[in-house]
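Encoded as structure tokens, the following chain is the form predicted alone, with no partner shown.
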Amino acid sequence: MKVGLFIPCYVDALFPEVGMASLKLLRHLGVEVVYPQGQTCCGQPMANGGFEKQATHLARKFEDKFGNFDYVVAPSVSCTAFVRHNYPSLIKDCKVADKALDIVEFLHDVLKVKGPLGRFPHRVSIHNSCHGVRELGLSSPSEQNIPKFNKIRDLLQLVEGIDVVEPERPDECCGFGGLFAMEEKAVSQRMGCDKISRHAATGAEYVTGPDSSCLMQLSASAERLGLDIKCKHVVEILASGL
């Protein structure tokens, strides 16, 4: 099994130790995995402002990158399912859409990952961003009456020391949304508030979840209320101490 680690460019320019912690863990589990040299941004921002073409362009490149792998691995579920649900309609043949996997679907999924991974000995919150709850599947939405289920939990409890709660309202959205944090400022700030505070009243120490961009909103937006609770990414809290 071969696997292509794709690492968006927000993780790659602001979040580095993400990517680290990746193919550190990737690594540590026995994975051949390959960064491939040259890639890019997958074309998502660009896509969701309407510039179709210049997404098709970058698609084209993702699948020059990464069609000859068994997978394609990224540590981030809008990028993943920008991928997975958009690529096929931007350009013919598409090989990669059905090789696109969140990091944490890989890991439960592909891999099944059942052994210890790292110690963190800290109250963690998860923090359930919408693409990875309703694309990808790696939580139950709540307005769905099914039975609940959370890879991100699964994988969490397999670290040592760890103690693991939800909020309230756990999959309701944390006001980042791309370009909604730009033309919607106040109510995205708004949003991000009242995330970080259903967080910051489970006790937790830590919010982790699946996605950098969901996290850097939910900083920032503790940072503005003062609150005393850091970010990680599920990566960064499943790699620690390997």
The other form holds:
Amino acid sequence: MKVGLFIPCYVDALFPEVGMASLKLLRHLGVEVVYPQGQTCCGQPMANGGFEKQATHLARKFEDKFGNFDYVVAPSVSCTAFVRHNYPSLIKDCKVADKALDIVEFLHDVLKVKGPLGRFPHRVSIHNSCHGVRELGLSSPSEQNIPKFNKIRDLLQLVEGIDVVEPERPDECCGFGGLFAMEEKAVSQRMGCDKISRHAATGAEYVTGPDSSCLMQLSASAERLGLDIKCKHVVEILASGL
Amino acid sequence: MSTFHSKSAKSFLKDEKYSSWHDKTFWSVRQKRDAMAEKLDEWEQLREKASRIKLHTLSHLDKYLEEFSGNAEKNGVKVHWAADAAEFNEIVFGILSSHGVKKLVKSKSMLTEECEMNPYLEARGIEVVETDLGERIIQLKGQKPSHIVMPAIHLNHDDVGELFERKGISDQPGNHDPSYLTYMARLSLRGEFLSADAGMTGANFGIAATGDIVVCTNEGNADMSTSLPKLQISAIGLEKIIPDYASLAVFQRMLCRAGTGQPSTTYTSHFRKARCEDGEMHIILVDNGRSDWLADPAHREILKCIRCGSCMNTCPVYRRSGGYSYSYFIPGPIGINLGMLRSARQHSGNLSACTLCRSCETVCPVKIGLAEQIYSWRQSLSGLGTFNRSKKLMSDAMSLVFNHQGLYDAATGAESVMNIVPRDWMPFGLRFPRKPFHKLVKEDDK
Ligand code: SF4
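Which structure goes with the form predicted together with its partner chain, now that we have seen the form predicted alone?
All chains and molecules follow, beginning with the one already shown.
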């Protein structure tokens, strides 16, 4: 099994530690993982803002880089969802769409990790990112009457010493939404502050989630409100101490 | 790069106490809806079924419309067809004036709102009295609904108390007790019902197999509006036709659970014929753009909507910006879409009001891809000439950088991602790491 690691542009530039943790974790689990150099952005920010056409070049480039892997794994639900759901309509004979998995899905559904993972003796509140919940099915959406599950929780529970909680309104949006944060600054900031307050109300020391863009919004909101709560991507917690 | 919605939302949010109240109020409706959905094991199957019934009916709409109007006529109802709002208003006025009607009582109808019927009739000397309590309140206040199911929810009991004092509806100044105010509203409406010459209803459903108009209310006001005057008019949009009672049973189980979190509306009234020998019942079937939307494969599924309002209640942006922050008279996810269908040029300023969180689609009892449609409208903005220039410039810049490895390396390496990541996105404390991942990993591999 050959796995290509996809590190989205903003993770590459702003959260390299999330990329490093992904590599460490996958290697620890014995996965043959390659990071193809020369990757940039999947095109999602432009497309969500209304410029999907500009994403087409990037989709082609992505297909070239990753077309030959068995799986393309990324520590980002929104980019994974974009590749999986939008690429088939952007480029002909798209191969990567079906192979693209968020790292939580890959660990939970493909590797079926049962293992002990890292150690993280803290109370951690799960941030269920919208695209994880409603596009990739990482957890049961609160709107639906289906059996309850949460793949992020399942994985976190393999970490030693951890105390996992979820906030009230467990899958309400954090208000980031890419270009939304710029166009609708007031609403976006309010959503961020509301969300981080609910995380903080659980008594958690950390918020964790499958998407650094949500976590970026949440840490900005924590700072705005002067809340003492930190954000860490779920792979960092799973890999902690390995 | 502010839009119509973002500007109004910003001022809405200035009042923190009120905006928090607004958010919590609608969230609690969402929670009631969740509790109802959880009690029905078959909820998700019902959603699927409801969606399919609507799709089926819409794709055979010509047949069902004929069946509906044929059956209504057999019941002695006079059926009219209105191509647009202007024709609708003319037909209503024609019926009313030929009967010498001076006062019309009506139950809630988003369609008459859409056609701006009230001001049209009032300008021609006909008094129109809304009889749904919420609608009556905003009519007296000269406002528009801020929500399709709870039109006056933005007002509190003091607002209503003071309004009723000014209008002479309540007789105890300072008494703003909701039960008292409701009682006084009922007394005053009773007088209106008794003195009205005609009654009007909207329609939640039209049943093709029987010709019934089905109206769901909690106050029984549709029944009062139609059982006192001898002349009844019901206005119904083309898309409200469903095949039969079996399909009604599906929607009936969902509409109110989804909308207000009650198992059912208090009243589900079927109107089939004039209430007495010398009475008359008219049904006006209104197109007003619907057949064009039906012909548009990209957006036709919007016509599945049963106007339950639950996409508004769940929308994190609606809850934090209120109904008046949207330029179209229907707010929230469904309103963004309906506004674009009505006039893309006029209402594209609402498209920003969506994070694409997709809660609306997941809540919607008829499974409309509301966010998907908003996404696709955004793609067509530049074609409409209404796109945002600075947003486009930024998107161009991103695409340039991302398409050229050299530029990308320069941007990330020189810590000048600021060129592509807007300052607003940067959390205060976020510092650029010394090296991007793609450089770290190279060193790691050495
Ligand atoms: S779009 Fe769906 S959720 Fe929104 S009002 Fe219509 S039926 Fe209800």
